[in-house]
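The chain below stands alone and is given as structure tokens, in the form predicted on its own.
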Amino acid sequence: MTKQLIVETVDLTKNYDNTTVVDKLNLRIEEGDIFGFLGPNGAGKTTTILMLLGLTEPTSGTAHIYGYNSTREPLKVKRITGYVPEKVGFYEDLAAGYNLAYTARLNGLPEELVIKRVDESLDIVGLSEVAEQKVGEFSRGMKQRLAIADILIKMPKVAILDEPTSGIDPEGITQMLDMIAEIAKERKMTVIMCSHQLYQVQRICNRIGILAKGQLVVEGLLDQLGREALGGGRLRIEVKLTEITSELIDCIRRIGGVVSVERSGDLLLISCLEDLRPQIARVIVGANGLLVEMKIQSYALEDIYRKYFREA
């Protein structure tokens, strides 16, 4: 089943006096896709972001959420879409739930709805029992969950997070990435989480692209591109067994798929054209073969970002 496409951008550039920033981008995001959007300071992520949102123009190309032209629909764009900068910015001198009931007045929202969409906004990022309390006397990491609260109360279809995790401590950075993950999950909500930090982005993101110098390294999904840059485009599984024979490593050869067999230790390192665990496990159980663990290979997203990034 094809999923719909959210975001589509078609050769979306961005000059500033003579610099380009963001170069020729093709960008597309389909519904439901937590997409990481990685490169280090000054690849052009927030330039980009600006203009998914129609907050600045392009020089050239275009861009489009959900059908609608972020620069001649900014305000349509607005209407289904949230945004967190990596510096969030609230009242604080006031209360966390008067400053997300001052956005909802923003948006719109009527009155009776304020309060409940309030509520519901704080209990869903865990602020309920600090709703009274002064923003000012928040940490980085409830100030951060606030800013989620606040892209909430206008129950967008799309979010945009700039850094959502900068400057939380560890703990806090797992917590705040757990809850993205459960919330775009639970509103079936497409998110856009721009970072440089690659294990944060490998934790809950399915999708990946990668910018380098404002131009769009690779894209992708993020275990087709680990095989496409460690394993060729092919699946590796990892069998461990009690006891390896020449005998049973002729069988598993022979299974059609299977592209090669390669021996480590206990370890049998099978390269596949798909997911064969299934036909190997009945080979080697066929063989009288004592099974004890077997997985797909997993790819870390540094080695993938390393290899496109030396391509670059």
Given for the second form:
Amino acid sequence: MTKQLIVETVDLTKNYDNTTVVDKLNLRIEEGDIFGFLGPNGAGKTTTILMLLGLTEPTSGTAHIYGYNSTREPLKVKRITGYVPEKVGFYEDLAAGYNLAYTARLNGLPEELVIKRVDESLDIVGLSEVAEQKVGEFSRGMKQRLAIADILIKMPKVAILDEPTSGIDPEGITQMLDMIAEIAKERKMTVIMCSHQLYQVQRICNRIGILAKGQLVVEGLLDQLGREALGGGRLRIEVKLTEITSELIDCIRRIGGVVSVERSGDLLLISCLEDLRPQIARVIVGANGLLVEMKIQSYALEDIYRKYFREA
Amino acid sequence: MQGLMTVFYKELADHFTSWRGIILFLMVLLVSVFAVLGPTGAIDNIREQLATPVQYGAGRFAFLYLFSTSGEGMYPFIWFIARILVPIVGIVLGLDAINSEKSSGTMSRLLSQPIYRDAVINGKFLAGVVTIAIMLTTTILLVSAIGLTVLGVAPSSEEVARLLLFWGISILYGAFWLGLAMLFSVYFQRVATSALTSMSIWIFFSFFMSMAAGLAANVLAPMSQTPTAPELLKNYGIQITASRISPIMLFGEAATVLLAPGARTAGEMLQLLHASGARWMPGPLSLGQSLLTIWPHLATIGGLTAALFAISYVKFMREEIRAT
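Next block, the form predicted in complex with the partner chain, ref. the form predicted on its own:
Now the full complex is given, and it begins with the chain already shown.
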């Protein structure tokens, strides 16, 4: 079964005064994806988002959300897309509920639905009790949650979150991410999340794209990319030996389940499909090698990130 | 349309519930009452005039003189409206209209809603104009009520018509200052910069323009020790023309013609003619003639307002939202 394509860009390009910020970007995001949009500062993530929303015109190329052209039909795109900008702000001297009601009215919701939606949205993010409080009294974390409530008002099909967790404490981040993942699942909402906090992205995203200098360096399912970064296997075992011989490497290669073996200084990096530490230890001892240390790790997004940045 | 109305209602509610709006409103009402009821205010002056009749047809337009005259050492209501109240209200309502939304991060959220971008600037401008209109209506009605109860003089139909016209051009004048302030709020990213710029333009026109005009007149038409009438006239003519660069002067003249039908344009001019020995006593102008006199003034203020708003509109619409 092929899922519906929600976001599609074709050769999307943006130049600012002769510098290319986004360079022929081809993104494809499917329904229900939680897409982690990664990249260093200034890679062009926010510019891409602004073009997706029709807030900025691309120099060339097209962007479509749900089949609507972002540049030509921005209103239709904005009706189904919720956007939380990086430095999200509210009217500080107005109550939280009033801020959300304003969004609801801007979306043309009938008056009887406005209050209902506002209450619902505040409830989902756990801010019902402070609905009457002025936003100026809110903490950073509360404002971020209010921003999520703000996009839920219009029940979007796509949510674009630009650094939704910046400035929140670690516990708040975890709660926030779980909340986003839960809402996305419940409402079948496609989520695009920009971040440079790799751990967070790994936590909830199923698909990632890494942008560097306006170009998509890598894009795909997190699982798959993780394996590639670890040399094809699911796990990586690091072995430290006093002496490494090529015969030893050959012996290890022959163990069933080992995908690849790489040498890096006095370390052997072994990529494998399952935990093969006992087998590897036996082979090393059998070959009269002196084992110093053996560590196992599953892939981390950092590996993917680092791998592709080295390549880029 | 729905987006425009939503922005409009929200901004209007903001103006009337925020401290800023309440303070402005109080200021307008207090100054107006002071101008009319205060010592040597309009009421005192009219009582005096009514006691010694036949001076510039004072009896006929006693009601209007509530707004346009004052006693010694005091300024009339329209002076406060032209110089201080309307400019301040217009500027304060518009000075952070656009840039505060940018700096507080609400602009990108606002623009990601399904509304046309011009709904934001149109709604804000409209809300400002309506706020100014409501303030002016209230204060004109208040002054009228004071006049009715204290003086016991009812307005004639011509006086009502003149007041309505005055009300209309005051709103237009308010829209000019609002447009000026909004223009700077589009151009400058920082609220402090835009506020200072519009304030300094107001201060220049309000307090330094007459000085500058006088200076220009003395350079272009210097007067001898004992100036002759033609010399005086030429000097004065240049001074008035130069000071008409200022919208405050334009509005002040228009308001004077409407509310003090005895005057042609500037009161000083008449006194000067009188002092220089001209045997000519001005009679009150008819409403139609008054309108004809101030038509160029109105067209200029209207044109300036439209131009200011158009520039802000274009700049705001073309502005690119960039990643920061």
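For the two forms, the rigid core is made up of the largest set of C-alpha atoms that agree within 1.5 Å on superposition. Everything quoted here is computed from the prediction, not taken from an experiment. Residue numbers count along the first chain shown, from 1.
Once the cores line up, the CA of V285 ends up 2 angstroms or more apart between the two forms.
The two forms, fitted on the rigid core, differ between the two forms by 2 Å or more at the CA of S271. With the core held fixed, S260 shows a CA shift of 2 Å or greater between the two forms.
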